[in-house]
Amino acid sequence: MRKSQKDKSILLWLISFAKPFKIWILLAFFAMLIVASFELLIPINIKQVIDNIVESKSSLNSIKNHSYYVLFLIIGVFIFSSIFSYILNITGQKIMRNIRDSVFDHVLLLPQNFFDKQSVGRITTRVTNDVNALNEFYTNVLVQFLKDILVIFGIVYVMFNYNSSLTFLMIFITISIICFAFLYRKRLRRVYTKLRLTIAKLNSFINESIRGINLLKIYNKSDQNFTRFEKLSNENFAANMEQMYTFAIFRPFIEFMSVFSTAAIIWYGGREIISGNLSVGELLAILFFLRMIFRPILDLADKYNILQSALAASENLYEIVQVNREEYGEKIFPSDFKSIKFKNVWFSYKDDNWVLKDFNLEIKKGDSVLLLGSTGSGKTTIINLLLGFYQPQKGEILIDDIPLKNYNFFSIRKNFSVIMQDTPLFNIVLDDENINSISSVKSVGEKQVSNVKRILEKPFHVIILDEATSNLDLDLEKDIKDYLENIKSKTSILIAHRLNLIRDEDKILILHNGRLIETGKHIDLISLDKEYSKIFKFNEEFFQSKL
């Protein structure tokens, strides 16, 4: 997609969030029309007063009436400006909320491989900082931009009625300023994009550093970490300085053109007065209009800067919402399923680095399966594939001989009770008995016990425990084993390094480098005296040495 087409798509996407509030935006626009009309009428009335005074046609009573009328217009500008400002700010905040909700709702439904490629800090920046950057787009650009355009056209129309040659002079100056502003378009866009990127990288690094602060301290990496932080901070500083330099050139040039235009209008207008082509009141009104026309031009420049900032921020958000959500079918997971099969499954997280290689497995309803193997052998990958987080590159996964991709993943996950080694989302959920003890701190083990209890209460047909007892002592681990004994009708899949959960009826699978090398029950595998026997003896010797 070309840049111009992409910008158009982004703008249409942003405007779509304003549609539910179109009545309020139209009301704000109507208030702006009144403000624009009143602002045009003020110099016109001042012109009439000055011309009447110069031509000795004025009286104290007429001056008083014009003064009251101008005061009325000024009060009207204040009232209606307050109205549209209030409406736009309230509406802008509501639009921000909807965008934030929409983006985060989309993020929650993205496939797992998206999160593998994105850092937590960067996604956080997109949903928070980038959304907030759009606020000024809705409050200061969307409607006020139209108001500024109307004011400019209104001024040009009135000035043509006063003096066309003087109007052409001001139009020429105005076009020169606008051309100069557009010359900065690419530079401004590049500056804002770079600034947003440095902010995202900085937030991501800070987020990950704080999450891993204990590891930084354990391995004495604080100094190295700070060095990396300084580098990212300097990049952000350089981007901010580049933005400052850009404004340092642009705004002074506009101010200079404003003063230069005033001098040019007075010089040329004075000649027109002497020639009888312009009155003193008209020249004074034109000077008022000059100030008025430069204010919208300055505003338009600011609006353009805001627009560039919003486009840079919204481009990041738009890229997220363009990522396809998880794809799944409509078939509901059957509670009375017969079997789950992995048929010639090959899977890699990246390129051809296969984690599973021609993997075959059948889990029947009511089976209790224990997956063993060294780190990286593919145990957790099997669970990730079964839950639909990833799709195999080769082969297929079947539930009752129907491909997994035909099922609704929500129904699958609803019927699977999964307990992982670390469940951070549940750690922030308060226990009912400690609802008033918000500041109470639990140990990792206590949190895991609480999480296990909460998840086990969930109705399910398949239970998956992925190193779920790693932070539990042996007594609590025994409670989990007893619980599994009481739910033999359920299908269970366990991943563990410690073998305390092994039961006589368990179907044990030994994985090595993504392949299934041994399968059977405990007593059978022990007699084979192969890989499982080595793992079991090692565990046995380890625990005996601790006694």
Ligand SMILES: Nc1ncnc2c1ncn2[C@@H]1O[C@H](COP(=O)(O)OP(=O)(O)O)[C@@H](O)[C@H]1O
Contents of the next structure:
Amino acid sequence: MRKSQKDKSILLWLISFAKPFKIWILLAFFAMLIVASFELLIPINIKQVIDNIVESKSSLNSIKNHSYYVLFLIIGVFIFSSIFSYILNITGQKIMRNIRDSVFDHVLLLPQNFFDKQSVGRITTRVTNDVNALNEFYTNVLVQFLKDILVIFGIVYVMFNYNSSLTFLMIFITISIICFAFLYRKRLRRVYTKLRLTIAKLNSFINESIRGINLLKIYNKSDQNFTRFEKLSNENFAANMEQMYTFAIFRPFIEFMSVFSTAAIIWYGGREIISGNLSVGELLAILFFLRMIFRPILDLADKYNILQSALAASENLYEIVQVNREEYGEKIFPSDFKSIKFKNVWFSYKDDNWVLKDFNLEIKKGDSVLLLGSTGSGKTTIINLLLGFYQPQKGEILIDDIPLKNYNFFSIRKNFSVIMQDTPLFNIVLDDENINSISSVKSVGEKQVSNVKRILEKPFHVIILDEATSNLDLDLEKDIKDYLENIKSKTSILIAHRLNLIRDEDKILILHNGRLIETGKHIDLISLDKEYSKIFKFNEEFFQSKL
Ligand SMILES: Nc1ncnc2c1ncn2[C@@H]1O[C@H](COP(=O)(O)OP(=O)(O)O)[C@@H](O)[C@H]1O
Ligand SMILES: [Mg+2]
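Given the form predicted on its own, corresponding form predicted together with the named molecule:
Below: every chain and molecule of the assembly, starting with the one above.
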């Protein structure tokens, strides 16, 4: 996609979130128009009062009325500013919530390979920080900026009616300050980027250190770790200092310019008054205008920064939303299925590092399959493919001779009970029961027990245990074995590197280098006296030597 075209679609995407709130945004816009015009009317009124006094045209009564009018305008500015920031902030928060919900909803349904490429930290940042960056943009920058622009145009228009050369003087001063602000902006951005980078580094370092605190202690690396931390901490300090210096020059310089230009305008305006081209009231109003112009300029650099990060943030978010969700069909998994087949399946996670090579397998309903193979031989990959987490590059996976991709993945995953070797215990996400025990620390084995229990409680048709018993003691493993005995009629796929769970009727598959090299029952494979019998003998010897 071309850059400008992409920007356009990002913008449309952002606007689509604002659409439901268009009446509120319109209201905020009107409130803003009122604030802008009231702000302009205040100096204009003051000008009239002063000029009337100077020209001795005013009665006490009219001075009183004018003062009331100014008071009314000031109160109006106060009320409408509140209304408009109230509306904006509420809508902004609502829009953010919707964007956050929609991005996360999308992320949850993304295919597995998206998560292989992106780190958890990055996705987290997208869903939280990036959305917040957008919020600041909506509420603090966008409408505020429009208001400032309107006020500035109004001021220039009114001033031109008072005195054109003075207006030019002010425009000249203002433009030079804007130029300065923009030059500065570059430096500010560099400083900000550096600061953010050092904070990110510091955070991830602390994170890793605390997670691995026991390793640090075991390897006696605490001191070394602290030295590295000190270095990062100092980098952060230096970046903060740089930011401080940058601001220490920027803000005071603008303040100085503000006073300086006040002096310049009094000097030039005074001469214009004497030569009759300007009234005293007009000079006073212009001094007011000057103040009103300086505030937005002062904020310009900040706002530009917010704009920048909002643009970057929306691009990041948009990129995530653009990633296609998992694709699947409509067919519901048949509970009385006959067979699951892998037919000449080739699969690689990346490029042509084939994990499965021309892999064939047939599992019939009611089969008990035991899959053996060394670490990294592709056992888990087979399960990943079966559950539709990844698509094979070549070949097909068929359920009752219908390609897997025609099935609704939800119905497949619902009918498969899967316990993976690294199934974590979701304290919060999976069940409510555990919410109260978040703080209870569980050992890996304990976690596995509760996982296994929970997963076994759901109704299912195929059970898959992927090295699920590796952290269990022999008693619990025995329980699982008994359990499997009880559900013999169901289809089961067992992956194990210990042979404790083997039963006579199991169909044993030996996976090697992405291919099945041996299949058969225990007795047959033993008499074949090849790979399986080697594994079996080794296991026996190993456990005997332990007893
Ligand atoms: N998400 C992934 N991205 C890239 N490569 C992977 C991924 N998961 C596994 N692999 C690679 O695929 C191969 C098979 O892995 P796996 O199926 O997990 O083996 P097993 O379960 O038999 O130990 C390994 O070489 C592993 O490094
Ligand atoms: Mg595995």
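So that the term is clear: the rigid core is the largest set of C-alpha atoms that superpose within 1.5 Å between two forms. Residue numbers count along the first chain shown, from 1. Model, not experiment: these values are computed from the prediction.
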### Query
Any chance the CA of Lys350 moves 2 angstroms or more between these two forms, core superposed?
no
### Query
Is Ala313 one of the residues whose C-alpha moves 2 Å or more between these two forms after the core fit?
no
